[in-house]
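Presented below, as structure tokens, is a lone chain in the form predicted on its own.
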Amino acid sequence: MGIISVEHTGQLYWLGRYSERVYTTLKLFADRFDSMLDLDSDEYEEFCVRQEIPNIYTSKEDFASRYCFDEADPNSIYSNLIRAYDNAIVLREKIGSMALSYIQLAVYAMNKAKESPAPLLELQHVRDNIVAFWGIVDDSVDDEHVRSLIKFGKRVERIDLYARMRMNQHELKREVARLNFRIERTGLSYSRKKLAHINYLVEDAPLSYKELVEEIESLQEC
């Protein structure tokens, strides 16, 4: 195992927490695309109020069209694909060449979908690319730490992202039970205190999201 600095490791962690982010958002924007633009329907802003992102749109039309495209919207999901490719081209040398092709091809996707008609398709490519991009690394990354500290960021952003959007308890208890088994490859420290409590939530009934949002953000800053 290799010695990872200070800032490769954040940057690793955020690399995780980014492609979840985009892969987890697209899938919940693809799953709601239809209701969102239903005459009488306002999801988008019930959408943006479980997010905490400011509401900027102007309309339905407009969140559709922003939200998955705007360079300039810091929430858009473009934006957080290009932090995942900014991550990605300074850890070349930790997760190799071809792990960051599938973040440039997703980056491609995303353009592409961009000038598209009919652009879910081409948005369920950026997808594929997400998931190829986390098979490689699965596969060709030797350095356990390196795969650790992406997959715990994986983890920590689709629990924070499944609590905004009142998930499945289910799907909770099974992230918080894979949340558990990476945390300690990480090399990280963290709140164990907090760990404890993230996992007696997803157990107790009714789960409480919001107070579920704020221990996974403060479980480890990187």
Given for the second form:
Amino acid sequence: MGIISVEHTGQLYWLGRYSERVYTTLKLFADRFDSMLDLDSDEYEEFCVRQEIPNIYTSKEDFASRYCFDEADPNSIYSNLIRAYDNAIVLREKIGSMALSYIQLAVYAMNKAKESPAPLLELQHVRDNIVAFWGIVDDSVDDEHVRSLIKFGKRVERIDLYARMRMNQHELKREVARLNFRIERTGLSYSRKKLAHINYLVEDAPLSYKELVEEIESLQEC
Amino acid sequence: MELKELSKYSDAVNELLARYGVKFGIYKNHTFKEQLFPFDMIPRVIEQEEFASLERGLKQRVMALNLFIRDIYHEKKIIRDGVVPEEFVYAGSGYLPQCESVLPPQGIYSHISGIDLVQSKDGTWYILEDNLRIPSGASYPMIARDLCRKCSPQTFQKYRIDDNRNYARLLRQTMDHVNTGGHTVILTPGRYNAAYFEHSYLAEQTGAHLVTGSELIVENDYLYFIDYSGKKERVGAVYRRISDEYLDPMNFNEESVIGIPHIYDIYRKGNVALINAPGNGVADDKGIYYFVPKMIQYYLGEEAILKNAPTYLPYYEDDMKYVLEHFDDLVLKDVAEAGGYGVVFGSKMTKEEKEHFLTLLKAEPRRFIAQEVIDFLDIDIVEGNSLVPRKADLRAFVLMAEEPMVWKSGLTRFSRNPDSFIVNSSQGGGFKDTWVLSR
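I've shown you the form predicted on its own. Could you give me the structure of the form predicted in complex with the partner chain?
So here's everything in the complex, that chain up top.
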């Protein structure tokens, strides 16, 4: 196992979180946008409330454009992808040029989608590159500690997003089970009491999504 | 050799270089931007025999430069013997009084030397500049070669070309040779440094840890890396990619926030190696360049194998006279500048600019050198569907471990502007691979 500084530990964790945030919000956005086409509704307002992001959008078209691509909006998928890149770029010697290249490709794909007449099609390439990034981390990063920190960030982010979006309990139970497995491999200190409570919450009915978000956000502060 | 064939892969290889983040950083209007470094597929090709001669000359030069730095910070025999005037040593910003009497591990000062050369139209190679502080650029041809071998394996099968991907091994050997015990790290100022790609790529390729100053601490006369759990790991060699003045706020610039307090104190005690050694700037000053052939003669008792470009020091009365008489034929360089800045061509100045410059030159003759404009050999680059000639230089790398090792490749930089001699990436230049034929 190599040596890892506090700085790199945080960067690996946040690389996991932001890559997951891009991947999952792209999926959530695509599903939501698709349903808005038929219903002619403004479902994006509810989306903003659940995500706890300010509703700065004037219409569903504006939402579709700015939530995906607005560089000036700190909550846009674009901004989250740049944060993933900012963490990845300083981790080349930990994750390798090959893994880093998929985050770089996701940025290029995002820029291409922004200019495309069919952005939803192009955004698929962003997701593909994120998946490839995770795959290469699994396949070629030898240091288990490095892998686990990225995956830990990914699990935390997914539970957070799923809980905010009131995803079904079965999916949350599965993600929490993965978190239990991963957190021990990070070597990080965390609140065992909070983890036990998270496990309890996903078994409880009805599930308290709000409490779950609070607990997962404070499980580990990197 | 039919190299034009390679140009058809140009877009593919440049796309791959973009994918792998082969960029350099640049500040424009106070904003940091990452730019791709344009790569031209047509390599510079150096025949085996020709490179063997360059290799001998480069080794000789770097050995003399190392001896010079050691002498300046210790006995100062070369000054006492009147070979190099002391004004040129002590007035330059590269001389650091803090380095007096300090001997680095294994006595090596310039572990990694970047020597810039140009080839004139008659085939003669001239040294343009010695870079002994933090020369950068080796990573670019290294990664480009890797991609070129993938896109055109038949080319590399047909022609026997020395594999330049061994640079990481040579660098590791160089760092290990002076390591005083513990980990080897590459110290970067951070991702907003112009050469950050190189720092991170060399760390990956050599297996060294890439660190910033905040991750290192001096304690009880040793240097430590602090891991996430607070555990301290000893560090024995630091390939530092930050300049002398920012290295240690307790010994150099006290306002530095990217350095490591007291690292220079433990280096002085021999408890850590700094690569390259602080104080090397005393030998790569543009004014000192003039004296390198004399140094070779003085320390090694040999004639310089590689020539300097014909250079004049306005500091000397005769040279000043020559410079004033031949002003329009010369290129003038401010010794304090780097990166292609502070270089002016006499023939391209307006009357007012010339008057202003001459006033400055007469007031501060030590600040400038003048050189004959060498008519570089043009090298073809791909532009659109055709080949066009452009000015190009070569940065050769010499690494010093048990003995000097010349990397059988180099960074060939070219100007994309047909009217320019300036090849620096910061001024829009591109790069080529450098092939050394092995038969």
